[in-house]
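In structure tokens, the next block holds one chain alone, the form predicted on its own.
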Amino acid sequence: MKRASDFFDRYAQWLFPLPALLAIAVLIVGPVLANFYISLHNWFIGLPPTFVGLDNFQEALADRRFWNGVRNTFYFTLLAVPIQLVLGLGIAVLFNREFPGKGLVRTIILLPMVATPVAIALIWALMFNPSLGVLNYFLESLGLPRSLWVANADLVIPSLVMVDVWEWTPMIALILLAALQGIPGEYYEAARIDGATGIQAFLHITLPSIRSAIVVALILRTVDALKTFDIIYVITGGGPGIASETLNVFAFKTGFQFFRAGYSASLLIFLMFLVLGVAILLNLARRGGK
């Protein structure tokens, strides 16, 4: 017993994190390595794989549909995340004040965040229906022309962004609200005594105080938006044509509709490095801003 106790005391710094390291190896590193191995093969599901080296990556770089997926991925992300940040900040500032029914309103606004993404996508698909959807009913009630929404190649990405904004703005509001509640009230009291207006207090006290929380929310939502799959695939399947086909939707269709597992794996490797690169750049920007 004493020898076992001595062993654990001597190697405690390695033994305690070992379960976590094993879990990371099994759940993260293993699938990534397996995906990379598959990407090096020309593998039609159901047939034996053939080693082709980096041919799948070269094919992707010359594939017009790959670049369309990259463009749509960034278009969706760059449109959705800024809108969510602005609306989330506005909601957080509102909920940082006292007003009647605040608890009920806050609960209602946070509901989209806890709903199932596929269920949300199905409901919005019905709402987008050009003939029967409630959105066109509202437009007609306001005297505006009907819209094709996700059936229009020019409107499909903004329409999908609307769904993403509706679903994930509450999460940003929640993060920023927690940061706002940590700002000492004395700061605002001192600013008011010095004659600062509400806008000046917001610009010079509120925003600098919650800058770290804003950057964290920006990183979390950007990484998640780059990977968005469920609402896009359920509502449009990447259509009309390939107008809303993001990189991961293209990879899914390549793997499970065209059964090209090797090429699909190479697309996902590109997506992984794309997300990783954006996350590293945002993190470097956060550190540089300190």
Given for the second form:
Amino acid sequence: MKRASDFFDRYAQWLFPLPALLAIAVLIVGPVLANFYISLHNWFIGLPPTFVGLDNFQEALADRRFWNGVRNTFYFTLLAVPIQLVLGLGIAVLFNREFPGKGLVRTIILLPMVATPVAIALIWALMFNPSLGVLNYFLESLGLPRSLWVANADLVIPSLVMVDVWEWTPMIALILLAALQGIPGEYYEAARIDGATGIQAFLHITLPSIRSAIVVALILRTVDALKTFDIIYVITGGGPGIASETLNVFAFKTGFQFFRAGYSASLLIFLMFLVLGVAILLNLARRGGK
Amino acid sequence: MRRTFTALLVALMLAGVASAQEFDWRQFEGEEIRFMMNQHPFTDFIEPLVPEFEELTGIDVTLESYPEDQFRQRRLLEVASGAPTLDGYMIMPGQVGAQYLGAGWVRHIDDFVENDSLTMPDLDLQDFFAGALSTFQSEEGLYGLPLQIESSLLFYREDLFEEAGLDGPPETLEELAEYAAALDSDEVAGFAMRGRGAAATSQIVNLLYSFGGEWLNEDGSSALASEESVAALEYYADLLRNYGPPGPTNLHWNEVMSLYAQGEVAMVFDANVFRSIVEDPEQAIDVVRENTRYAPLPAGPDGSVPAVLVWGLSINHASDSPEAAWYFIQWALSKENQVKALLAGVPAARESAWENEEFQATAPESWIEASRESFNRGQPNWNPPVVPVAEVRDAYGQAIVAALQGEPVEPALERAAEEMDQIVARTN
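Mind pulling up the form predicted together with its partner chain next to the form predicted on its own we just looked at?
All chains and molecules follow, beginning with the one already shown.
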């Protein structure tokens, strides 16, 4: 009996995280390794796989559709995340003050984030419809010309970004709001006594105080945006043509519609390193700034 | 004395049956069979009737059904594994025929059909629509029977035709373009059909065939860059760009049908089953519901050659009870059950079912007529007859989108043909 408790005491730091480690091994490490293994094969699902070494990776680098996917992935992310950050900050600052009905407004603004993404995407798809959609109805009632929205190759990514911004800005607002509420009121009092304007206080007190929260929000959103799948797949399926096909959507189609498991696996390895690389860069930027 | 007489009589009768090789429903009594089904109106229809079959034959039947995506994955896994416990499955030859035939995963049934002791006397293969039965015909023979057939039709608004002074449906594709021009206005688009890349190929294939085009050349290479194929895509792109609704690259079937149901377009070409949308007061406005008529695909330079979409039942190559499975297929697709299926809303593959009066009272005459005409003329390959169907459709879809965006058709199709050859080569 005593021995057993000794054992637990001595190895507590290993035993407690063990279930979590096992879960990670089974649910994350296993599939990633399997994915690496599959990526070395030419495998049309239903036919026997053949080992081809790194051919799939080579093929990807020569595939115009792969590069189209990379470009669209970055275009989408670089457009969506900055807008979300600016709007999210604005909303957070607004909610950091007192005003009547604040609780209600806050709940409403958080709703897009908690709704089911596929359901959201289906509704937006209806709203984007050039002939029957409500968005063109609004444009027309404002006296503006109709738009083709997602049916136009040049407008499709900005339109999808609009959905992403609508859906995920609340998350940034939430993170930043928590950070804002942690800033001691004395700072602002002192600034006011020294005669600082509101803008000066914002630039020199607010922003520096929530800097690390901003970076955290930025990393979370960027990683997520690079992997965006649901809204793009449901609204456009990567179309028109391949105008909104991101790397993730391309890999999905390759694997689950075209049944090319090996090639799809290699595309996802590219995506993984791409996401990892961006996350590391952002993290370095955070540390470097400190 | 009396008992021996009876026994003698029974023995004589049995001997008679055996020597004449007559069909006997109870021949495979006690066998167990398992069929894998798509979650589909046909499955919903046949499942409650299965006990009738079990009583008739003494064969124990298990029907397993899954939603379509899962169904296809599971069927693939089980069939490829060669497990003898799966005896049959639902199959859409236009989707996976090339793959399943190529891999030898279906059991051909000609030996059963020719054997009078295994095939019921009133099977009547001629009764199946020509376009439906031909989808189950391979070089080595018949490999299943059709359970339902669909085709695309022209849906048009008779009231708008009258206003524009047009008489009857267009009979040629040339006329279709003229009609679309005459009907097109600021409020109502003249014509619509699918334009969303790969999703559009199942409809454009009707134009491809009617212009004399094909998926493959004789030597198995892609025929998408042929003169006929270029002409078909040019015709299609002009039609939609000039008289279609805004943003045709966005049109999948639900966009096409909702535009039509809302009175935004005068004619559409899509699957005949979408009659259900047009007739539904929840989905279609009154003027559309009251004035819709149907016509078969107008004829192109090579005639009117619609593609038909067929679901059917096949026997698994590895089945250890293929005869019992064949019994089930014959029973499920008998004349009697096909009528019942049609009345339950499944577009049955037997011509005799469509002659049922009770059914004829349920559907508009022009729809029944146009559908039957298409079913008999139908060409089975609504998809490319290759293994990697989805990827080839996607490659063709890229050319369709390019054409709709106003790019030159010929180079777009040349690229599609080149990609198609590469894609097909990868699975050979």
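Residue numbers count along the first chain shown, from 1. These figures come from a predicted structure and were not determined experimentally. Definition used throughout: the rigid core is the maximal C-alpha set that superposes within 1.5 Å between two forms.
With the core superposed, residue 14 shows a C-alpha displacement of at least 2 Å between these two forms.
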